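Taking the form predicted on its own, here's one chain by itself in structure tokens.
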Amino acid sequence: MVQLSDGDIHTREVLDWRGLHILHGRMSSCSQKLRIFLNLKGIDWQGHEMNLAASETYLDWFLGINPRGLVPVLVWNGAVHIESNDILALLDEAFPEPRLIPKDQAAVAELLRREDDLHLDLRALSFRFVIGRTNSNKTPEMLARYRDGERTVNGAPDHEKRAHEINFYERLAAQGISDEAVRAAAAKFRATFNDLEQRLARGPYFLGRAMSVMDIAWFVYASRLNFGGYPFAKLHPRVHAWRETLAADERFAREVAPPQPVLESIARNHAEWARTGATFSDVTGF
């Protein structure tokens, strides 16, 4: 659990917040599975959509809150939290009903775990084939602010995270993302599904009868990739048919559907990557 110590926030105003509040971005696939937990769990909370696009995690402001820089951030009664897989576990504890974190379930962690190493795969599929874009938003005065600023989590440097931030964005400014970082990127995401298939065998949900926290991440990030043009009914019909029966349920839908203008654009580029042959399909082979 990581929850900030009273050294680590720097963004003073934030001690004083009462209720439970969320710090979160409207396309951050960790914000969206956040949201949707909330939702299912019909908690109240205060939002305060960060703009990602123009990097506003990398602010002064937020890193005073969030030394990593990443969505989505609880506060609540002046307590921060980071990490979603973290502040799911407080909120199901918290507000346990319905359960969907179980206690029994050994695969929770796992998969879990096997969500949060795929997180930069899906970022890079996503800035290619939904946001349509291959450069760095972010400038080197950015990132050197990023990596050099004295922040800590729980009173010590917190290298390790931020230096998986600055490697992805300096790649990015450097090489863009390339076919094979695409193709490399898919085949994990194939290798995933193809078990979560599986699993779909023995029942409706990832874990058998009820659903869980595990549908829940996986539904974002299945959700994110159909925008991309994944083929999920030809690959995992499963998981297709199970991605939209979610994706019926309103409390799923509007926390993963992307602002209109980003719609349109995903529209425009899909047309013109069929026209010229560089769609996900085409450059997965998939």
Ligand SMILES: N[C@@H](CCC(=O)N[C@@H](CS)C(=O)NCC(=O)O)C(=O)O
Second form
Amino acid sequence: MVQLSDGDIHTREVLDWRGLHILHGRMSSCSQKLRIFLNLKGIDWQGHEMNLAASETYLDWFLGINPRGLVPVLVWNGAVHIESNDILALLDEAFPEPRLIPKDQAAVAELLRREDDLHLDLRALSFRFVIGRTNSNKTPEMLARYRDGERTVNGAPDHEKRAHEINFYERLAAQGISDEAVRAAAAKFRATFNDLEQRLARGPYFLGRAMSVMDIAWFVYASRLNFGGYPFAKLHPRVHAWRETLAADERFAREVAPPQPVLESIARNHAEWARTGATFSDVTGF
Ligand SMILES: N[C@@H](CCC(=O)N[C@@H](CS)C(=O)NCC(=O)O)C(=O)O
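Show the form predicted in complex with the ligand, please, the one above being the form predicted on its own.
Everything in the complex follows now, all chains and molecules, and the chain you saw is the first one.
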């Protein structure tokens, strides 16, 4: 569990926030996962939406809450919790109905770890095939401030986690998202969705008869990749049908739906990539 300690938090006003507050991003996959989870549990929360396109999580105000500069963040009666999967575990304990993280399933921890590991791959594919961002939205000054800040997680410097983010944005600025990087990321998703396809042969949800956090987490990833043109129906028909079933449920659908202007821009991007032979299938051969 990552609950920040008092000394980690420089934006002191949040210590006075009562109730359950979520700092999140509309198009952030980890935030989408948390919002679906909250919907299914029927938990009331107060939202603080951060604009990720404008890099608001790199502002001092936000970094004073989460030194990693990432959403989502839970502030619950003044206690600050980061890392989406830890937040879900905490909330599942506090609001056990319906139970979404079964205790007796060894597969849960492994599949959530895999989801977290693939996060930067999802971001790369999203930028390239959904948002169409090939340049970094972080200036060198922003990255330097992010790198050099004297910020801590539980009292200890947190350079390694931040290094991953910095590497990602420096590479993006230097070389965009190469076809090679796309193919490597896509292959990892294909292998994981092949495993998930096998799981769905045993029941309607990834863990069998009951819906769980696994379905939420992978629904978010599958929805994002679906927007990018990943051919689910062709490669993983059961995953395709499972995603469509969940997408018919508003508690899922509304959280992954891009705002109208973003939808229009995605449609324009796809038309352009189709015209130039640069779609997801063109690049990956899937
Ligand atoms: N391991 C973290 C990952 C969180 C994360 O990477 N959040 C992304 C959005 S999905 C973010 O805040 N990105 C800010 C940016 O890239 O500017 C978690 O599970 O909470």
